[in-house]
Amino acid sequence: MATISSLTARKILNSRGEWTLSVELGDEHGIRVSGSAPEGESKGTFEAEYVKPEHAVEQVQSVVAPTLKGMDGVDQLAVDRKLVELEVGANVSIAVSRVCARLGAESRRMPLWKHISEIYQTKPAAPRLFINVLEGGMHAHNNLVFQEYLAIPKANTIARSVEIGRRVYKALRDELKADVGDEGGLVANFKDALEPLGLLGREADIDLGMDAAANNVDLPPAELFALYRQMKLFYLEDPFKENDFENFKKLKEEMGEKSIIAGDDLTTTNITRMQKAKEEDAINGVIIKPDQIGTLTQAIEAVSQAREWGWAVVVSHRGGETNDDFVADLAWAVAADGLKLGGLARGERIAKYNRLLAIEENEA
């Protein structure tokens, strides 16, 4: 047992230079853990609602802390149920939920991924890396309408995957003389939306993926279909707008045997939205972002539901990140089919890649 004795909050800066929430949790044995809330730049309409950072600090101090003090920090399910009942901002609930999991792991003297796995009875394993190499859309000032062009290494270890990704990333950075975007991907201008995939496709050791983030793309569905048919993608995320279940379904029927057609803005880690996508037979993969729904337990429930339906599970970071590497442990704990951490640049992204390397080398 790790009785919660203190919970404090403050504002910190995220990777976009904007304010976000950081919390610190302590127990009666003197264990202190901290964590923070990421935030997306490109958000789906159906995501759980954040509150302003100063309001989030106030909610932690005046609402959450008095309620959680005296509870067992190892009892993640009870803490998360209480956070849902309190109806606080999603940035409040996810930050507190994260640090509760850390407190439980520390008090049990085990790695965070293993603690999560034991709580929720998952079978942990290394995720496959979906590395953002070339960046566009809302995350870059260039002429690419699609948000992420992904290199997905064909490798059996994290170390080998990172090395393949590093090689591809460095070669293109040198060739393109590219800048670095919000999520660590390379930023350059291209002749069309297909050229980035042509450059990535020269590497034999990777599969190709893309996050279209089509909520922010103004092309008509017919034109999008024509482009996707030319791309030969292993993975395609949010190919149409968040309520366009009909075209998601058509694309899955056409490409789903060979490709993962994943929902993000379509599903927002929300089982109600996922149920709608299942009923429409719209996708065969889903993005999991715990901050979209509010607590670790709700995110794991979404993972379990996706597994029941045979969907691929891809855990993801956010555009506005911090150095908190929680998402790496989560992806390992649930044996995610894919993990998106951004490009192999920027400290807040590298922290998560390095955490995966440490898990593989020292803990798994």
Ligand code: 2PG
The other form holds:
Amino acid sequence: MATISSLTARKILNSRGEWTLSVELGDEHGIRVSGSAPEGESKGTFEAEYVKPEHAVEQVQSVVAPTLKGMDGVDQLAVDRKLVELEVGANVSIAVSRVCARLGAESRRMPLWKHISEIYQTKPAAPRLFINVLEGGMHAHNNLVFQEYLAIPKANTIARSVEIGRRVYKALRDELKADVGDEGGLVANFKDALEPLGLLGREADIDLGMDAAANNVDLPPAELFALYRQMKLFYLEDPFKENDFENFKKLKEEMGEKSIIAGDDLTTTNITRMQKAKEEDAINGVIIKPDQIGTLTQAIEAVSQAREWGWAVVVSHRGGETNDDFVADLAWAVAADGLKLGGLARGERIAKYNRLLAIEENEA
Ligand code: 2PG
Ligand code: MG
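So the form predicted on its own is up there; where is the form predicted in complex with this ligand?
Once more the chain from above appears, this time first in line as the rest of the complex follows.
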């Protein structure tokens, strides 16, 4: 039992230098935990809505805190249910939901991933790393139309995966003399959208992935098909616009045997959207971002649904992050097939890698 005795909120800066919500939760035994809300840059239309940071602080203070005081922080399901009922901004509910899980874990004296896996009865394991090595699209001022080129190390430990990712990233950084982008990936100009994959394709111990984030790409589907056919991707996220279930389906029919075709803006961690994708047979993988839906419980429901349908589950960070490393524990707790993270630079990206290393070395 961790009776909630205090909940406070304030604004802090995120990795883009924008304000975001930070909350601190305390229980009657003196445990204090804090956490914050990540925020997307290329958001899907169907994501749950954020409120402005000032408004978020006020919602925590005047609506959420009075309601949660006296509740048991270990009872994540009850707290999340309340958060949904209160109809607050998704940044408010996710920040509070995440920090509630931290309080529960602290109070039970166990690692966060273990607490989550016990509450939701999931089987924990290390995720594969989906590392954003080269950036484009809305995340960078260069000539790449697609948003993220991902290196996916072929290794079965985090330590080994990080080592492969580090080597690939550093070698490219030196070769391209590239800048570091919003998510820590490298930013350079290329001859075309295929060239980055040519460079990454030289590496034997990674699979190739890409988040096209095609909602923000103005190419006709036929041209996109032509490009994707040349790419030999293990993982392809948002290859078409967020309502283009039809082309998702066609692509899945064509490439789904060998590749993961995943929805992000298409599905927004929302079971109703996922249901539609299932009916249309549009994808065989899904991105899970708890802030897209608002609470940890809803995100885990999305994971369970995806698993029931045999979809690959890829937990993901956001474009705007803080040093909060929650996604690492979440991905481990549900044994995600992948955890999508930034390049191996920038503190807010590195925090997640270091958390995974710590789980593997000390806790698992
Ligand atoms: C994505 C994400 C994270 P954003 O599209 O998958 O990489 O970007 O948070 O800007 O939506
Ligand atoms: Mg995406």
